[in-house]
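Okay, so here's just one chain, in structure tokens, the form predicted alone.
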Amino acid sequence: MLKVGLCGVGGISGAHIPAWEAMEDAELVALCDVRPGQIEKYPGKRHYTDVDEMLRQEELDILDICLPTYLHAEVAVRAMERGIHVLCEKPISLRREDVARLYGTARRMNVRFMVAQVLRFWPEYVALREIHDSGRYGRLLSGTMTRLGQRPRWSWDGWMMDEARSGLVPFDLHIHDLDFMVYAFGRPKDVDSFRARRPEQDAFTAVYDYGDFYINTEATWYAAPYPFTAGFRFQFERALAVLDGTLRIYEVGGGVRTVEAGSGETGGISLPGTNAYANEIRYFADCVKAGRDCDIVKPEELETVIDILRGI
């Protein structure tokens, strides 16, 4: 049985702790977060406020780091020194240069380390990749990728907000559709990209260039209450894969299909019916109980991302 303890219980542990809470091979025995009224919600766990006191007091197997982006170098690093290996959210961090550090601490300890790059396990993207790589529809054209959504006025301490502390839309936000494109693409040509920023929003476009296809990006934080949203339209020679909600794939010569989560195979296509949090959190428990590398995240490929980042 895998002992995990989790810090920062925020957003994001929210689709964390219940992934862990489906294994039967794994037990949340602890949680650390500095808000005493963040933790007190879920019974049964013993409770820190404080990471390194956590550190020393429990015996772990897992460290799960959802801190604010800021923090996860370091508590990543003091957590793998005691021989535990650790899942940290993305990004791992605004500096290239912790990424080797980072992977460097895991090598030297035995420990796993991966970031929690989530669109990678999600499955509707899963099955782009498979696509794309299959050749199933021919070759990629065109793709537009959205992540839209309202400022995070919740954040604690306004952290998310602060560029020092989060790297605002591109680190925050945009950085997941980059880096999918850099798993499933490679690295792009060439990046024209633009901003309208101000204190109260953030928003970006870019536009990768692949040589062969390029593919427009748009991530927002609006001053505005607009509702989140996410998706894709990647253009194929035969086909158009869209994500708005449901995956669908409009075929040349007027099929539609239609791909639903835990359908099945549908015209060679198939998304499980399991969510992307506990897909990778799965993904690295077994990694962990394998003795195994966490090959789906590669350092190379975090670097890569970090410095098309650092570079618009």
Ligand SMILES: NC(=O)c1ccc[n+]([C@@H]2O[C@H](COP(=O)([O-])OP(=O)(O)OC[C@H]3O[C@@H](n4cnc5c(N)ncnc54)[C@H](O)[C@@H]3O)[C@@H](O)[C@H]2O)c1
Given for the second form:
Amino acid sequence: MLKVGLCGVGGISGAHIPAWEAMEDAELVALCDVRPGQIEKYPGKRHYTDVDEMLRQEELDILDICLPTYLHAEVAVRAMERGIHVLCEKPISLRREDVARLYGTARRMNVRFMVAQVLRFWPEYVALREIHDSGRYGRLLSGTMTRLGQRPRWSWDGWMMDEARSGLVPFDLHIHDLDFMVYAFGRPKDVDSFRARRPEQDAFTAVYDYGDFYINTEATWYAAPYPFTAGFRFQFERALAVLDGTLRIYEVGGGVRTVEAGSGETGGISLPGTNAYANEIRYFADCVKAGRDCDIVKPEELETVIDILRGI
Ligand SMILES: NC(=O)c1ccc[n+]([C@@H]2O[C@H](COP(=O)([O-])OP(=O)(O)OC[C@H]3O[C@@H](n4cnc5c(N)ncnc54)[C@H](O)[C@@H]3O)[C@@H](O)[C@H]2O)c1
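Switch from the form predicted alone to the form predicted together with this ligand and give that structure.
Next comes the full complex, this chain leading.
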């Protein structure tokens, strides 16, 4: 049984905690948050307000880091130095040099380390990558990826609206789509970007040039209370793949195929039925148990993403 501790019981922990709780070979034994009120809603766990105290008192196999971004690297290093495997929310850091530092520590301590870049485990995005790799619908011609929502007023101490602590829209929101692009299509040849930044909003657009195709992206925190929405349209030679709540394939000269998990009618496109956060956590736990690297998220790809974000 894997003993798991989680630190940072805020927004995203609401996706991680149920995933750990649903696993039969892992037990979430301890939670840590500087705000005691955040952990009180989870009775039956041991509660801490100091991460180092939790690491000292508990005999953890895994630490799941759901802390604000600027705390990820330091806490991850301190846990790995104690021989604890670490799953860390995205982004790994705002600083490129932390990638080598973290993976170097993991290697030296012989522990597993993975950044929770969840689109790599998101069924519809996994399916898109399969469609591209298989060549089923011909070559990719163009793509559009969007990720929009209202500014994150809810974050603890307003850290998300503070550039030094979150990196704002490029590092907090757009990074999901850019990370997926680097994972699925490699490093783009060039990028053009535009940004409209105000104290209460951050609108970002970038067009990535891959030579044979281009990908147009948009990521925005609106000042207005616009509901969160994310999706894509990818145009291949013989079909258009669209995620707009549901993944649909519009075949050139043919019909529309709806790709739903567990529907059986996937036309050879595999779409796992579980949710993406559960998928990534399951994958990480399996890597820990098998003693193998978490190869789905590679350090050189994380460095590429930081390089691109630093350059725009
Ligand atoms: N994968 C995704 O889809 C996704 C979505 C949202 C956020 N995130 C990432 O998850 C991380 C957390 O974001 P969030 O939205 O949950 O933020 P949040 O502000 O809602 O939660 C952070 C929590 O950490 C606690 N905290 C702060 N300092 C602490 C410390 N020193 N020790 C212990 N607890 C401390 C806060 O009290 C808060 O409860 C960020 O890096 C963010 O980029 C990922």
